[in-house]
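Presented below, as structure tokens, is a lone chain in the form predicted alone.
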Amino acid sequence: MTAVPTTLPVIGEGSLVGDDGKGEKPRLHPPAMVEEVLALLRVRELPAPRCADLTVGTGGHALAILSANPQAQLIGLDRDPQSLEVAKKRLAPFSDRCHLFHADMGSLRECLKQVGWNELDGCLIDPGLSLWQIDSGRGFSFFDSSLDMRYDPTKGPTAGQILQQCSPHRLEEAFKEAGETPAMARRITQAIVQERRHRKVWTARDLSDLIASIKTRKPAHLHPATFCFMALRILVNEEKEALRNGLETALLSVRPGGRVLVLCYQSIEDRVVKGLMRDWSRLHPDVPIRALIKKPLRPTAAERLTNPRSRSARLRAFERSGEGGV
């Protein structure tokens, strides 16, 4: 887990981000399963709640949990600072109920410390890239100028530097994991080492035109870069990592009772939870926690009609059992 200040950063002070500096308006998705998030966290059942958003982003299911509750109080994480000022800005009328924090997921435990709070009733995590992101020009479409795919663009290094510098291997294996074929996989990757050593500065265009010229046949749906742009964003946000942590802090920052739910939208991010759900009676013996659903939920068809972002979606919920603290 990243290192974080004694005193994480609240986001509450200095200007608010409500366009791109052009005077339009920031391209908001509409967040996925709301009704579900609310009936499995008992939004409007609990008297008071105590939420955390280990995702908050621009506010989506914030603002729906605090609209549900005139008692509800929520804690807000995000590793990219652009998207947590858009939702100051959505969740202002809240604020006397709303900590954000400029922070990752694992930081979840100093934020509560930060509050005052010690435990959580409910908690929910929703990775992954939003339209806000999409449209931010750092090289998480397609035809962006930069190549940068940071959530956080203080820290760590870019996409362009990682594509320069990541072992063949572990491209190859990364494209693989994402959804290429590994014939299509390791021609892609001989690409990209023959294109570096010539070029030094990498925009998004310059890798899509790339694996567009060796992707002749593709999904008509899909851009044929897709899978190869997830793949590099997982690599660079360390995703993966991000996600394992995340969910070990919020299962063991809920009372007992309490519920971490995870919005899964694609398969990396699923084979996370159900990997660290197989290893946690190993992991945490004293912390019994139990799957709510078996399954995982999908949204209804007519939520897939009115959001189709929100198709590939796959909601597990958790909760904590036992009389066992952190």
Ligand SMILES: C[S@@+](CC[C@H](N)C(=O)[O-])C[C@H]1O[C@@H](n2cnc3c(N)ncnc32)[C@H](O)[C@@H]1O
Second form
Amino acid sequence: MTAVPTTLPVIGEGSLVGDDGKGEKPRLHPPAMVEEVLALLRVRELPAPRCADLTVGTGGHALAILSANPQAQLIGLDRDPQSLEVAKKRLAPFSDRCHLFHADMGSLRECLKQVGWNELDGCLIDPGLSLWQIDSGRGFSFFDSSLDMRYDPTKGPTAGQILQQCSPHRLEEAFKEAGETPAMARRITQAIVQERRHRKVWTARDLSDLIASIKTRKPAHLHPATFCFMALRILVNEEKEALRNGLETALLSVRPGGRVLVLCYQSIEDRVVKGLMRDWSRLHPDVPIRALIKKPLRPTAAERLTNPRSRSARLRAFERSGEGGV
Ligand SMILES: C[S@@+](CC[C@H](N)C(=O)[O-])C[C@H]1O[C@@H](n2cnc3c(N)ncnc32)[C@H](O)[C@@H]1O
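With the form predicted alone done, generate the form predicted together with the ligand in the same format.
To see the whole picture, the full complex is given below, headed by that same chain.
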């Protein structure tokens, strides 16, 4: 794990250009449900809140938290060192009360130890993929000339390697879980297995073209490869395991009365959150947690209009009660 403030240089505008071959800057990710996040974390109410953003990305939510209260302090984690460079630049005006780490969300406790904090008042998890990463030319977009898809490009196999090595059963199950029908998941898997007999290297376009050639009846608003790209990205980054681990660590790291918020964009993430909550009292009987809101909050109509990508967001909030824990 690397503490960004000591290792990453302050970057210039030029560094924001992704290698997407278009020479255009990746777009900054517009944070979703910012007002709801600030209110539930009580950023304006608490005198000097200590918050953690476990998926700081390019720093949208972090910027809002640090701007909302001049005494707020924040630690931000992300697996993606390139996104962190952007966050570091955007958050430079707050560098005296902001610590950034190149780290998986499950490493929160080591990060807290590094900054000398025992516990947190609030924590935000906004998992998945950012708009900035879609534009970064790393295989998250259907037309990219690579098929990497790792949030952390220094670790683990790429999506292209997984596509070559993964068992057909695992691929098929992942496609189904992401939303393909069983029949379509099987057909796509069979086509990939057939194709990989002679293909050594995949680009994102190779994969999306292959899927588009199978899925001829296309829903109007979705690219035919949407579910398969999501499934592959989740496999590459082991996102289900990482989210469960990160959420558990977050809930154990907030003080009694502290809050953890999770923004989910799809049912796979939602199921991970609900699964951990179901198991919580058995795993941690001495750390009681309650859901602050019964039903997850959804973005307002006005936000869905100005930030259409927020439309599938669901915000859940949990509060730790009682004593005990770490
Ligand atoms: C939707 S973006 C977050 C955007 C951010 N809230 C903002 O306002 O800019 C999701 C981020 O989570 C990061 N991420 C995904 N899985 C992670 C993990 N296990 N640990 C840390 N970061 C992770 C991704 O690299 C990406 O930058």
